Structures are given as structure tokens and as C-alpha cells.
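Presented below, as C-alpha cells, is a lone chain in the form predicted on its own.
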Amino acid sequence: MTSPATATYWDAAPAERTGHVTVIGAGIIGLTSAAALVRSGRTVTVLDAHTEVGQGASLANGCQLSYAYVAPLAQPGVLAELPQLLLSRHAPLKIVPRWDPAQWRWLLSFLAACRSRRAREGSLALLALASLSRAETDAWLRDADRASLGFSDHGKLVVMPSEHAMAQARRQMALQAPFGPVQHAVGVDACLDLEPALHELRHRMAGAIYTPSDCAIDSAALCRDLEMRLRARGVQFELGTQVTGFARRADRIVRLETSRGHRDVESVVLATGAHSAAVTRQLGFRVPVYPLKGYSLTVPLRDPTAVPRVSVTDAARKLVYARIGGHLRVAGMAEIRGHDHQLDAHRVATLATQTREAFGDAVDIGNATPWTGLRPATPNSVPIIRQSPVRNLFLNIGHGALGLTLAFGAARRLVDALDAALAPTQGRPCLNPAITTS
């Protein structure tokens, strides 16, 4: 018999296949839901609009595997800076009032998930899924080439910029010590013993949170991983193709039409990420999901030896460093202001200095390539993976600055809701139920 330790992702796979579910996106979501279902016994077809896989807010984010910092971004302390979020242009969570009902829905119901209560229940319900994404993430790897994927596993430091922050980052370290990862507090000066790389960072350091088990990988490399793999286990893509209305026979999806013609369909899967909440209200019904616009710069490396091995997060500017291959990947900055897709050439270069002033001549910043994502997220951070109002549509949606983090053991918790579907008396909760019928 296999061992947990080595069991690889398809041990567990049936013989026979039953049942069959079309997947709507081909991010690292629809894809990890794609692989859950085939595992599970089903026959999958994935659709996508574009072209190729991982298009989305998949091609080029922070890359980390996060798999213990993964507090809710709704905290107590975001309502005392309500100011700075609304009125700064420099402030790294930054909120763009817009004339749209859908924005102020979710930032209501985002300011009332800030009491401490709601952020330690969001807390633990992240941790749970992301320690399951671990165990299934890790499974899928065995069989992986990682060095194409740019995979990584030394660990993580989040930076604090204060003794209080640091005070902040204990607590949160010590909620979650029962249920998350190994975790240490160190000093400024441990902190450079583990990364010597982060030795200009030093006079705005106040110490940092460690995570020796948290990786790194290249999210749109382990897309284009999956989209083979897939392939070879029999799944059918139909990329290009736009999905544009949905006929109903009742409270089930009979047909899809779609920009090739119409397809039959017997489950639906919905992880149409930022624009989830769009394809829902043609259905009649409301998700609280809205798109957080995030930067990124994909940086070649100079000196390699001069920049991180570690996964780094700088707290007080909400930026990741994270090394995928011959590259540094920097993300961060989250921006309320709805399906925004352009480059804001002040974001960019904010992101170009602070780089430079972190590494220097190490990194090649004037060959950096910019670019610009929408990452679909809840009010309170926690991913809605449940049966939809339609009784055959199924949602994984809304994971946030999460979801390559998260990616695969939602895709487990989708695969338990179509089984609790089909067997209600042996099912189990479902992850944020927050659903609103129009």
C-alpha cells in the first residue's frame, strides 16, 4: 500500500469514470477543479476565452505558496486608515470610489468582516483549506518536474516594519499555531542570518515572522503543467471560447451557448475568477465577489547570490519577493476600483524603485516586465466553493490574493460538494455560503 508520503495525486483515482462536468475557466482554479474531478471519476471538458491557459490573474502573480500567513485582508486596523485607503495615492491598499452598487455592496460587507471576530473565524477557515491545499498540492509535485516550475521550498519571511506590527504578527502567530504551520518570530538580526539578501531592507525592519515550510512556484508554468497532464488523463479544452448565456429547464443548465455554438452540459463548474460575479447575475443570483487590481514585475536576476532564496513579504508596503528560476517575481498593491485592466505607469514604477532600492545592481529592473491582474476576492477573504441556487452549477470562486495558494484543496472541497450534492445526508458545509437571490 502507498503511503501518505508518497502516495503521488492520482493513487487515489477510480477505475471507472461517472458523470460528467463542464469547467468554465482555465486558471489555476478551473484547472486544479478539472484534476479534482477527473480524480474523483468524472469525465471533464474546460472552457476558456482565451487562447492558452492561465491567462488571468494566474499568468504572473506573487508566486508563493502561502500556505500559513493567510490572515484575511479585513482587519480591525483597516478602518483607522480609511483616509489614507481612500484619499493616498502611495497607499499600497487603495480604495477608487466608482458609481457601482456591486463596489459599495462589497465594501460594506468588507468593513463589517473587519471586527476582530469575523477576521480570527476568516483566519481559521483559510488556514484549514490551506493546510488541505498543502497535502494535495504536495501529491500533485511528486510527479512534477519542479525546476520547470520554477519551484522553491525556502521558506518565507514576513518583514515587520515596528514593534508593533511585530506585536500584531505574534498574536496572529500565536492563533494560529494550533492549527497552521511551524512559525517563528525572529529579530533583524536572525532575520539577515536567513537571508543576507535583505541586508538593505535592514533600517526599516523591526524583525520578521518565519515559516521554514512555505514555497514558491510559477503559477503560470504549473498551469500549462496541469493543462498537459490533464490532457494526457483524457480531459477535453476548449480554449477560445467565450461562454455568452446559459438555457434552464427548471432549477438546472440544460445548454451552454457559447461564441463555437451551443453544447449540452450535465454539471457546470463555475471559476470565471473576477468576472464571477457578472455570469452569476445572468443566472439570477449574487455572489460577493469583486476585483482587487494587483501589480507585478518579473525581474531578471544580475547577481543571484545578492538577491532572496527565501520567499519574502514586505508587510509595511504589501509587496512579495519571490525567486522563480532565473527571475524575481515582485507583486503586490491591491486596488478597490472595479474591472480595471490598465497599467498605471505610477504603480509600475513604484514597484521599480522599491526593487532597486532593495536589491540594487543585483536585478536587471530596466528589462522588467510589468504587468496587471484582477483577483476576485470576498468580502472576508474566504473562497465560496458550494452548489449554486441552479442545482448543477457548482462555484469555486473569489480566492483572492490566495488562490495559487488554495487552488488545490478547493478543488478537493468543490469535488466534496458535488458529492454532498448527490448524497446530501453524507455531505459536509460548504465554504463561504454567502449567496444573495436577486
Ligand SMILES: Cc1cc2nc3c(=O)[nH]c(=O)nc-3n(C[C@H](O)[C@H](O)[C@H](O)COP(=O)(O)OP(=O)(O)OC[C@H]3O[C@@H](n4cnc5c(N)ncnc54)[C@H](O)[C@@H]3O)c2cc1C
Contents of the next structure:
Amino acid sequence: MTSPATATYWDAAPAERTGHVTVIGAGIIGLTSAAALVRSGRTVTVLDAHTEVGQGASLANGCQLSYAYVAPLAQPGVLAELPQLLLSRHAPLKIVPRWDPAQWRWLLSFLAACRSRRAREGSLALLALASLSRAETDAWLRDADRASLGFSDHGKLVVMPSEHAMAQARRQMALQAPFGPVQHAVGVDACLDLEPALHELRHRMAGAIYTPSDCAIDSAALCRDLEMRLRARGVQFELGTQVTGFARRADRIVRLETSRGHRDVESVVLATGAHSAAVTRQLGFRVPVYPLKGYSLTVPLRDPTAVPRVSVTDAARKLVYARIGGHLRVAGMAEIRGHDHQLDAHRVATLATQTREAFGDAVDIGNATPWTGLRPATPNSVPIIRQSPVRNLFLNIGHGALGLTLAFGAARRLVDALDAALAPTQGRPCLNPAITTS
Ligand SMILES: Cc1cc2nc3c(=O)[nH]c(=O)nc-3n(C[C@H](O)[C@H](O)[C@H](O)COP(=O)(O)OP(=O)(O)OC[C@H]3O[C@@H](n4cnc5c(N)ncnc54)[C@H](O)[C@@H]3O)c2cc1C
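Starting from the form predicted on its own, produce the coordinates for the form predicted together with the named molecule.
Let us now look at the entire complex, which starts with that chain.
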């Protein structure tokens, strides 16, 4: 018998295929959903508006498989920072108010989620999903070419700017300790022993939380790997196909209208990231998924020995650094400003300056590639994985800042939701029930 430590992803797959599912969205969530659906014995077609997979938020994100650092963005401390979030031009988390009821509704729910009890519940729900995701991701990677995916498992350091931040981080660590991976609170010297390349940050560091088991992977390369291996398993890809409408009979979708004509469907999975609210509005219900705009730089290395091997989060600046092959991926910033895809030159310059301050001439900042993407965020950071009010439509949306980390686990929960819908007496699994019918 295969043990969980050696099982590959497909070990449990049945030989026979029953039922067909159309997945809308070929980001990391749609692709992992397709993989889990195939493994559960279904045939699958994946549609995406882009002509290649992984071109939305999954393209140039922070690359961190952050299984241990899952605290929701909504925390009690955020309330005290509200004036700064609204007024400061350069804060890493920034609210730009719009004449957009969806933004106000989302912000009100976000503020409600800042209560300690809600933040604690969110942390524990995300930790459980991250743990499942780790097992599933490891199984997928067992027969993958890890080097070509930029995979590394050197652990992660979350660098704290003050004793106050360290005390908060220790509390979060204690909350997670019974359920999550091993973590250590380390002082400045121990942090620099673990990662000497952080010496320039020394003067603004009070210590760090070290998680030896956290990993990093190139998200875009993982999306391409999923596509290649899913095609080999018979998954059909219809790329360059925008879904524009739905034909319904009673409480079921019978046909999708797309930029390339109609397509009849049996079951549908929505994995449309930050666009999800616009899609479900057409179907008469609301989901609290709002874009949280972020930026990244992909920076060539000049001196790899002077750039971290360990994944790093700079908690004060809300920046993450991950080594992907011969490059450093720097990602951060969160702007609540709607569907804005503009690459703001000031934000890019801030990222470049901060990276140069941290690693000097070891990085070739002049040849960095900037990028911006929209995290599909729910107010409490917990994704929505469930059957929708439309009976044959299932949701796998709202993975916010952790989509890459949670993708394989979320896909498994999605299959649980499909299986339960076919055997209704067993109850309906549902992570984050948040849906409003309009
Ligand atoms: C700056 C930044 C840094 C990040 N860093 C990390 C990190 O370090 N670790 C981590 O775990 N996560 C990170 N994330 C979060 C992660 O990238 C996202 O959670 C994840 O990519 C979401 O995947 P998705 O598949 O839901 O969305 P997407 O990748 O955006 O995919 C959605 C797809 O749906 C398609 N689509 C939408 N509507 C339609 C339609 N009507 N018809 C056809 N196709 C449609 C789109 O074209 C798109 O391809 C980061 C995100 C950002 C922006």
C-alpha cells in the first residue's frame, strides 16, 4: 500500500469517468480544481478569456507557499490604523474610496471581521485548509520537475519591526501552535545566522518568526505544469474564450454563452478570481469578493550569495521576497480601489527603492520587470468553496493573498462539495457561507 508520504497525486484516481464539469477560469484555482475533479473521476473542460493559462493574479505573485503564516488581513489592530489607510499615499495597505456600493459593502464586512473572535476563527479555518493544501501540493510535486518550477523549501522568516509587533506575532504563533507547522520566535542575531543576506535590514528589525517548513514556487510555471499534465489526462482547454452569459432552466445552468458561441454544460465550477462578483451578479446572487490590488517586481540577480535563499516577509513594509531560479520576486502592497489594472509608477518606484535598500548591488534593479495583479479577497480572508444557489454551479473563489498556498487544498474541498451535492443526505460542506441573493 502507498503511504501518504510517498503517494503521488493520481494514486487514488478511479479508472472510470462519470460526469462532466466545465471550469471557468484557468488561474491557479481553476487549474487545481480541474486536477482534483479529474482525480475524482470526472471529465473536465477549462475555459479562460486569456489565450494562455495563469495570466490573472496567478502570473507574477509573491510565489510563497505560506502554509504557516495565514493570519487574515482583518485584524483588531487595523481599526486604529484606519485614518492612515485612508489618507496616506504610500501606506502598504491603502483604501481609495469609490462611488461603488460593492466596495462599501465589502469594507463594512471587513471592519466587522476585524473583531478578535472573527480574526481567530479565520486564522484557524485558513490553517486547516493550508495543512490540507500542503499534503495535496506535496503529492502533486512528488512526480514533478521541481527545479523547473523554481521550487525551494528553505523555510520562511517573517521579520518584525518592533517589540510590539514581535509580541503580537508570538500571540499568533501560540494560537496556531496546536494546529499548524512548527515555528520559532528568533532574535536579530539568530535571524541573521539563518539568513545572512538580511544584514541591511538589521537596524529596523526586532526579531523574526521562523517557519522551517515553508516553501516557494514559481506560480506561473506551476500553472503551465498543471496545464501540460492535465492535457495528458484528457482535460480539454478552451483558451481565449470569455464567458459572457448563462442560459438557465429552473435552478440549473444549461448553457454558457461565450465569445466563441454556446456550450452546453452539465456542472460548472466558477474559479474566476477577482471577476467573480461580476459573474455571479448575472446569475442573481452576490459574493463578497473584491479586488485587492498588489504589485511585484521580478529582479535578476547579480550576486546570488547576497540575496536570501529563505523566503522573507518584511512585516513593516508588507513585502515578500522569494528566490525563483536566477531571479528575486518582490511582491507587496494592497490597495482597495476596485478593478484598476494601471501600473502606478510611484508604487513601482517604491518597490524598487525598498529592494535596493535591502540588497544593494546584489540585485539588478534596473532590469526588473514590474507587474500588478488583483487578489480576489473576501472580507475575512476565508475563500468561498461551496455549492451556489444555482444547483449545478459550484464556487471556488476569494483566496485573497493566499491563493497559491491554498489552491490544492481548496480544490479538494471543492470536490467534497460536488460529491455531497450528488448525495444530499450527507449535508453540504461549505467553507465561508457568505452569499446574498438579490
Ligand atoms: C502582488 C500579489 C502577491 C501575491 N503573493 C502570493 C503569495 O506569495 N502566495 C500566495 O499563496 N498567494 C499570493 N497571491 C495571491 C494569489 O496570486 C491569488 O490568490 C491567486 O492567484 C488567485 O487565483 P485565481 O485562479 O482565483 O485567480 P486568477 O489567477 O486571477 O484567475 C482567474 C481567471 O479567471 C478568468 N476569468 C474571469 N472571468 C472570466 C470569464 N467571464 N470568462 C472566462 N474567463 C474568466 C481570468 O481570465 C483569469 O485567468 C498574491 C497576489 C498578488 C496580486
